[in-house]
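Just the one chain here, the form predicted alone, laid out as structure tokens.
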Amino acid sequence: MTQHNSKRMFIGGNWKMNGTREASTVLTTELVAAFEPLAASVDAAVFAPFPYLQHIGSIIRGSGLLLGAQQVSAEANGAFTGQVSAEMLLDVGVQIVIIGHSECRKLLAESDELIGEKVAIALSTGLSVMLCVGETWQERQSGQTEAVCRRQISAALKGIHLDHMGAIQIAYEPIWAIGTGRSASPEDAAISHAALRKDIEDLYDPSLAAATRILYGGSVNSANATSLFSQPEIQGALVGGASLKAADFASILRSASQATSSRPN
């Protein structure tokens, strides 16, 4: 279970059900090449799809990139067909693992509840978690940001010892901007940021609420990461179509460190 430091950016790159072992082979010896002289300002994760993991594993390893998975089963083992346990993950070196992504909660109807009983198998098993929360549009038009994002959060920690938050990072995900092209205002993000740590405040306390890490994930691009990177209250992202292009992630990390070494310790 890793541990993060709060101080560093935490830059995720999804890439969801893209690539081959080729394609990936590629990608992810240029993104080891690209990150060796950020290594030091910004922590990392290739969240790589089930059949290719042990293989990206194997050319990551040693340069700091975490291995991330991108779903996992609530069940520990037993009749799940199609299904991926946290244990299993963990032996093939994932590290961390993303749950409750808004493709998973809309496309596979997983409830709040489910969401909750993936974040403690993962914990309890050794996994760090990158736990996504996030409205749609019409929600956001109705007002109902915060109350969502609070219902999401709260349901996801129930039960969550407080020793266990330091393995848990929160990606904020606005769904209307996850695969559009639009992207919440960096201003409208860290609103949202800030609301969300106030429920981490109001579930555990103060301290913990200061020291979790939580990103920005809604069509991050090498375009917009400064801008977003600019508020204190955003401290990363969880990427996704730009995480398949080399350059385009590296300047994403790229911006991250820029961002880390220009806010106060």
The other form holds:
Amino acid sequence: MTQHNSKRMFIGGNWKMNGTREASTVLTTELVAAFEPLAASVDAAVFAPFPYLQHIGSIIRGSGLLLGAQQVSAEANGAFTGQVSAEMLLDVGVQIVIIGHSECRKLLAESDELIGEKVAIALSTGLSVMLCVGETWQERQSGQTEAVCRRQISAALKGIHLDHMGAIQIAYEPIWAIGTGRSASPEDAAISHAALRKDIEDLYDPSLAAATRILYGGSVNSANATSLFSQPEIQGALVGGASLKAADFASILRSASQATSSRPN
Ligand code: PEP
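Output the form predicted in complex with phosphoenolpyruvate next; the form predicted alone has already been displayed.
Zooming out: every chain and molecule, the one shown earlier first.
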């Protein structure tokens, strides 16, 4: 698997449970056009709802945009009603999957251990992984941010061999910033990213830690993207709400492209 070039930014659009087939078609068509001049300098993915994956995949084919799914089962197959396996995702053209999103951790009561199992099966099937970690407001207030992130990342990467790490990127998503309009400050996000990078260094080695892309997620929009990306520790964004509007997502892509070109090699 290819190793990330951590200088190059990655922007993911997490559509969550939004849109219709028609609205998603319009959004994707506009995104493909907006992404075309930026594809040489930024990596990007759309994380579409399951029913639209194949259709969206057919629209983005050849554009360089990656097809992402928002969820995957920890099981390979069998009597797991309502779940979707990594093999099935791969079969319909999915390249990358979100694992450990705080909404799934909370609403579906996904444990650290289950998330680790999902990461393992996704990687062994050949999918790339967008691993989400992040603390609640209460945890931040009580000074536990780094410990919570360390616990989450250690459990998620348990048993993951160094050779597979090139297919993983981390999204630091403080839960209090998701969907609230209250982004972390660029400085606070950078501190958490640096701590996560140190965790990866402790779990693996310094060169892998340096090469692992760490994205920020939590109320990223067209107004705050440039200042977030001014922090070299921030190598992209996982975007929820603002990814549903092509003009906003395109603006974030442009900010990422500009940040990439201004960073030293
Ligand atoms: C997310 O859910 O991954 C997210 C970052 O959402 P928002 O951008 O809406 O805060």
